[in-house]
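Starting off, we have a lone chain in the form predicted on its own, written out as structure tokens.
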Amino acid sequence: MQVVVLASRKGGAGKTTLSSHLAVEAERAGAGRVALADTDPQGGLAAWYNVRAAETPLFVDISKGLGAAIEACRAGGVGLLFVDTPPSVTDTIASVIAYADLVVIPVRPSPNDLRAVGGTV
């Protein structure tokens, strides 16, 4: 299973939107079972998922920790997991990135977004 984390110190960079769109498109493209996890306390990805009519991609409960959720995904045959992160400098982001096979750092072409990239890296 591949874990893709979307991370940026900057809020409004598009992490939640990209997480949802990439997961839906990965599944539509035949990537197998795809899941989403929301580590942002604001819960934007969870809110998006809860108003969807479609039952896929899967939404992962991380209440027992992201590591446990990742293992449950592996055991359940998930091939690709997208993880949304909070928009700030926190230990949460660092701990989530530790699980990543790939980290995507969304950035808009603005000075504030570009300055945030270095801190995220």
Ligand SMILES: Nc1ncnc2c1ncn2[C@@H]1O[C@H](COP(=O)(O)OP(=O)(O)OP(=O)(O)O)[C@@H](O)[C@H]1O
Second form
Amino acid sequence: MQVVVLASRKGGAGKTTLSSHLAVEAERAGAGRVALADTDPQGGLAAWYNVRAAETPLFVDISKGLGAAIEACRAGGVGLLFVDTPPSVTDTIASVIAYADLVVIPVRPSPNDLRAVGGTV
Ligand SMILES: Nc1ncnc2c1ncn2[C@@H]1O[C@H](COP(=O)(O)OP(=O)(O)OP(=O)(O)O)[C@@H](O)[C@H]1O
Ligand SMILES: [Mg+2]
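Having seen the form predicted on its own, could you give me the form predicted in complex with the named molecule?
Below, the chain from earlier opens the complete complex, with every other chain and molecule after it.
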């Protein structure tokens, strides 16, 4: 299983939007079983999933920790897991990135956003 984490310390960069779009499109493109996890207390990805009629990509419960959720995904045959993260620099992000096979850092093409991206990297 590959774990893809969307991260940026800057708010509004597109983490949540891209998490959902990448997961839906990966499944449509035949990537197998795809899942999503929301580690942002704002819960934007969870809110999106809750108004969505389709039941896939799967939405993962992380109440027992992301590590446990990842193991459950692996055991359940998930091939690709996308993880949304909160903005700003927190310990949460560092611990989530530790599970990542790939970290995607969206950035808007503005001077402020470009100056801030170095901190995320
Ligand atoms: N690729 C894109 N092109 C245009 N607009 C986008 C794109 N991705 C996201 N947006 C818009 O930008 C805004 C912020 O997006 P989003 O909520 O995904 O960012 P975020 O990084 O998750 O924010 P936060 O840090 O607050 O969680 C939304 O209005 C969204 O519709
Ligand atoms: Mg977000």
